[in-house]
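Starting off, we have a lone chain in the form predicted on its own, written out as structure tokens.
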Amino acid sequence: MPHRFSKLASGTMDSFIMSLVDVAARPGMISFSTGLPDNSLFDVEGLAAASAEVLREMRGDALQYDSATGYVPLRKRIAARCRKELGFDAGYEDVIMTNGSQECFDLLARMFLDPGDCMAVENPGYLGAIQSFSAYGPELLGVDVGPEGVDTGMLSEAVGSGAKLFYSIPNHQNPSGNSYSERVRSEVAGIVRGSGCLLIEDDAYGELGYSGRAGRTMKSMAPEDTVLTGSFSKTIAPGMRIGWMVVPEWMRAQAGKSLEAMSLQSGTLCQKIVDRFLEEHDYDLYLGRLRRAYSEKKDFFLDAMEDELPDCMGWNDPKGGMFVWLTSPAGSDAMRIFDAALERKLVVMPGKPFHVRGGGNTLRLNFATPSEDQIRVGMKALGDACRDVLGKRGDASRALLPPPL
């Protein structure tokens, strides 16, 4: 008799993300596809020194089990930054450390979703989070996202119809690269405040605004109805898997209990190393270097797009983060561009998997990972792929396109 997976396991969506990491790692491939930061910007020497100091000074204690909710000194440091930079009051007890922010999504779904419950997600929205939530069997209500953020009318309708959660990335959104305006932030906070719908505010790219933070946190405007999630994956090192969520006081005990049941505790050795690294480095100066590097890389990437892509393609100019959102003419199939680029040893990320509906003519491009030489070669390959697929439409005016997200 064959073994059967559970309904929960069988309901998990497929994901392009990690499969494309494997494809991009093949010899000779160039990748614009994944959400990986630039390896050359990791402070390897600084982290190596912090690691050696932690192990030398703490010895076996550094390797021992720790608090289920994470290393307290690092939690205090995160809470202090919430008060100083993010505009809301938080104590270390409100900060729950996780194994990357992806674990936050699974934990929140485990705490709040029953099969058949409604939850609202951005359309397009971050595929990795949507995949995590999908395992718990919710009905996903896609709320369209435009240049200024989420459509608040659609969000209000989704919340009114009983959505228990709303997942959002208001700063340099993945995949579109855009940020919510102050008006949209305020309206979103007003919609969820007291509604019974919990807002999950993913701040993964909040520290990577090229001119600083893109706007106020919605956690500061609706503190009792918002969980803010964060991570060091885009700023210090994704392989250390350090994420966290800042929860309202009423959630503390349940969050700690659920995390303990799921993974016993998050990985505190890496937390101790990062805490020592932050103790010895000015984080704002460190972030300033990252922001300048990514801003310069984005400008180089956009110049290459202008030089190589046909006029019928449209794109945005993000003010932070790692992604450019590319659109082909309405009615065209961007999966064909994906396939044609792959034949030229370039990996791009189709936009359709980020959508609950629509998105067939979109692609997400990551400018953070490739080198300048790879950008030059890869963008020529992408331009050739677009012209092969679109034919004469490659000569159409970009001005005729609707504005991209």
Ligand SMILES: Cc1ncc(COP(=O)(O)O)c(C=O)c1O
Contents of the next structure:
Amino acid sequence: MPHRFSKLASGTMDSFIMSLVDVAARPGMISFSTGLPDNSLFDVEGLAAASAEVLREMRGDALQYDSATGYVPLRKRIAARCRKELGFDAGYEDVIMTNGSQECFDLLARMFLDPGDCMAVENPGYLGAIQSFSAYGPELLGVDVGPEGVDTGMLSEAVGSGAKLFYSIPNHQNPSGNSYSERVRSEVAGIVRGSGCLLIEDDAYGELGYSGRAGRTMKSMAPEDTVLTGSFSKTIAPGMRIGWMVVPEWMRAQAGKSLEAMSLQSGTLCQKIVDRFLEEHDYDLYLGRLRRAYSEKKDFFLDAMEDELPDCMGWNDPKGGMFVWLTSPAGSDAMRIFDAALERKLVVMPGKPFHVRGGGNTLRLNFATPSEDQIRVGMKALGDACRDVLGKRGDASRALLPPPL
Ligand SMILES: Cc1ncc(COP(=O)(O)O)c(C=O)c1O
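Now the other one: the form predicted together with this ligand, given that the block above is the form predicted on its own.
Next comes the full complex, this chain leading.
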């Protein structure tokens, strides 16, 4: 008798992203595809010093089991930042530490979704989170997002038809790089307030706005109906796997219980190291350096796009985060550009897998990971790939295109 996976496990979506991580790692490949931060910006020395101090001073306690919901001093630090920078009141008891913010999505799905329940997701939206939700068998209602943020009419409809969750990335979205306007933020908060639909506000890139935060948090406008998820992956180091969620008081006990059932606790050694690192470094100064570095890199990348890509391609100018959203002419197939780029040893990320519907003429480009040399060479390859696929359309005017998402 063969072994059989559960229906829910078999229903989990494939992750195109992770398959590209392997392709991008092949020798000679240049990658604009994944969401990895720039290695050279990790503060290796600072983290090495913090690790040594934690182990020397705390000895065995540094390595022991800890509270299921995480290391209290770090939770206090995160709660203080919520009060100071994110505009809402939170105590450490509201901050639940997880193994990366990815674990929050699994935890929230586990807590709120039964197979067949509806949930709203952005279209396009972050594939990694949607994959995580998909493992619980929900019906996904795609709500379009554009340069101003989510279409609030569509969101109202989804909430009206019973969506239990809405997963949203209001700041420098993955994949499009765009942020919600203030109007959209307050409309979303108004829609979810008291509706029975829980808003998951993913703040993974919130601290990476090049001139500060992109807007107010929706958690500050609808605190009882919102869980804000955060992460040190894009700011300090993804390998440490430190994420968290800030929950309303009514959710605390269930979240602690569900987390304990899932993983007992998250990795508190890394939390202790990061807490020590933050004690010894001014986080705002540190973030300032990071934001400047990414902003300069983004400018370099956009200049290369301007030089190398045919006029028929359109793109945005993100104000933070790590991604540029590229659009080929309506009706063209960006998957073919992906294939043609791959032949030239460049990996880009097609936009279609981020969509519940549409998006066949879109691509996501990460400007954070490649070096300047790689950007120069890779962009030339991308330009050639576009011209190869689009032929004469490569000469059409960019002005004829609709604005990119
Ligand atoms: C929007 C967004 N949210 C969450 C994550 C997950 O990050 P982590 O689990 O490393 O905190 C990512 C990773 O790329 C992301 O892009």
